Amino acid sequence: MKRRIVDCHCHLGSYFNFYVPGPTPEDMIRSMDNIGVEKSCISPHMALTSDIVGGNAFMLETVKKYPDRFVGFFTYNPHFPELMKKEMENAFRVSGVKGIKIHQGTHGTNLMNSAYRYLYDFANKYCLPVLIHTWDIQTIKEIEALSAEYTDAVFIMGHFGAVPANMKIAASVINSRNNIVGDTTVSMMFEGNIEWLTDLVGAEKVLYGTDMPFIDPRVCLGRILASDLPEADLDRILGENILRILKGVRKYEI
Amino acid sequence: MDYEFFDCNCSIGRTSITHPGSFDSPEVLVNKMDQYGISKALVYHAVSRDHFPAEGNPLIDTIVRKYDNLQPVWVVMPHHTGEFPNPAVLINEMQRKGVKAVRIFPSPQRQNYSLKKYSAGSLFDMLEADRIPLFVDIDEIGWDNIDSLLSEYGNLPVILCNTGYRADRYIYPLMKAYGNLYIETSRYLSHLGLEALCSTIGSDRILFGTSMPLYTGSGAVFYIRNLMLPESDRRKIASGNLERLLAEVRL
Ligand SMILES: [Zn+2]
């Protein structure tokens, strides 16, 4: 059987920090065509920084034009709750729409901040996956809390940390609960990395998710691919896992 | 066709801060090199940049002699203390030990001198006589101190490495303004970036390199063959560039 490579944790469009050559969904898709990426699950770099509203409008428009290609994950700024709960109500109406990211540094807040506890309970009643920008020590604190919480929310530890020492604390906290899985997106890509990650909580909790087009997936992959794993826990890491995460999110009933 | 990987950014050697999953040794590098599809590499050693240059030189003189398929780089600094060769002695060194290519550490977290003709102009004007590629990591120079160096010297090729994936704000008006300048790619990661900076200056200033044993071998080698550029292009950025550059050198 052929293997599915879905990138888990993807953005879209231009930044305010630096040049994306490659911004639109149009250009990520020239990108997944060429190394052989079927999905990418996206949150627009606008939603994160900028504009909530017009950042999910532009996840929404894209996940409707190209259904086969990318997977939606409505951003949940908490300075708008009020506003959070329409739009995601809406935005989840799309079946493309699966998941949601949350970006506590961009925002401002933590994840205890009381006003991301709608999208906990959101996230909990139809086992969706919850992207969370997973830097520092005190948000793998935050993720060990709420995952015993909410236990049928999937709580994805985007960037699993960042570095050596914070992934390894990120590693005990995700083998100790069912809902927690880690992602490979960083920019530092350590040697021997990968490896490493799999061996301390097993193929089956390690996520292939690359930035694009923050960053370019294609060193990310590269050191995937030509790492010593065996070629299931390359199938898991590469697509299987989260593939596996989106099919158990139940139907959104309104 | 297939072509070579030259990989012009990597070093070796003990370090203080170790990284689970990588490696210090150079038995491990070639192994890694052989593996990934990397047939040469310029390397220079971790103790000329953690520790002092001219103890760390002969370290990778000694290393480079038993592996045919690694070139030495020596880290330099100016000499006006008498702890490091004058530049007129130097060359000789360099000449006596093959060495084509040099890299300073000058920030003052590391090696901590400046780049101004008072500190570091005599060094770098025999670099420039001979043509001698200076490799150097954009978090050791910056970006206007870049920019004084290539203008003084418009003959010495400056390799700018480990730049980033935020940079071309930077990288391409500095690229356009200077032909001596070139970026090294193991983390010029911008999405789609090789393509789009080769689309403006060119792939000719464009050299291919791992950052190994820090950052990854294997990604940084699946990065350019999977360029979507003519094969005339990724052939230049794995290893044709640093050749030239290598041949052009005058000792
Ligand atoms: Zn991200």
Contents of the next structure:
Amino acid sequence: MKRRIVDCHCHLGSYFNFYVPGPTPEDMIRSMDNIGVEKSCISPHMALTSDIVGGNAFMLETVKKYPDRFVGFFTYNPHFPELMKKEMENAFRVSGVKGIKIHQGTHGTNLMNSAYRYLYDFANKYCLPVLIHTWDIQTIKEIEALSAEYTDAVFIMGHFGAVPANMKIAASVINSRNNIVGDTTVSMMFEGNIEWLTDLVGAEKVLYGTDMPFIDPRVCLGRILASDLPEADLDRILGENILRILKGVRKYEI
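Now show me the form predicted alone; what you just gave was the form predicted in complex with its partner chain.
Just this one chain is shown here; partners and other molecules are left out.
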């Protein structure tokens, strides 16, 4: 049986700070086809930086055009709470939107910003995955606190804490909760990192993510496929875990 590969952490479109090759949906599909990726979860760069409404509209357009290839993650900017409430409710009327993306770094805040509370309540009600840019100890500790309060939401530590010292702390938090996982979108890597992360938290708590098109997805996939992990663990990491999480999302009530 063909292995299902689903990328839980992708973006879309150009980035303001440097050149990103292959940023269009069609470019990304070509990359996905080249390495056997079935679907990718997307949050456009535009929504993370300059245009929250335009970025989320780009996500919706892409999900509607390619429903079999992309899963939409709505990007939430807490500086515009009333706008976000309206936009998020409209976005989740689209069946291909299954998660929420937080990038508190580019939005210049932290996860305890009270304007995020509507998002957390919404995610908890509908059992949504919340993908969070996890790059420092403060964010890890905030996810620890929030996951205890919002037990039906699934918190994805994007980047797993970024560096080995933080990853150890992230792993400890992941192990303490049923509703936290970490992804493999890691910019700073050492040999055996995938095996190490899996040993720390178990294969059922590690998700395949790449940051495509921000980062070439072939590097991360090769690192996983060339690891010493058993086939069953590879299946979990590369697709089964995120598919299980997405399957658990409740239908949005209009």
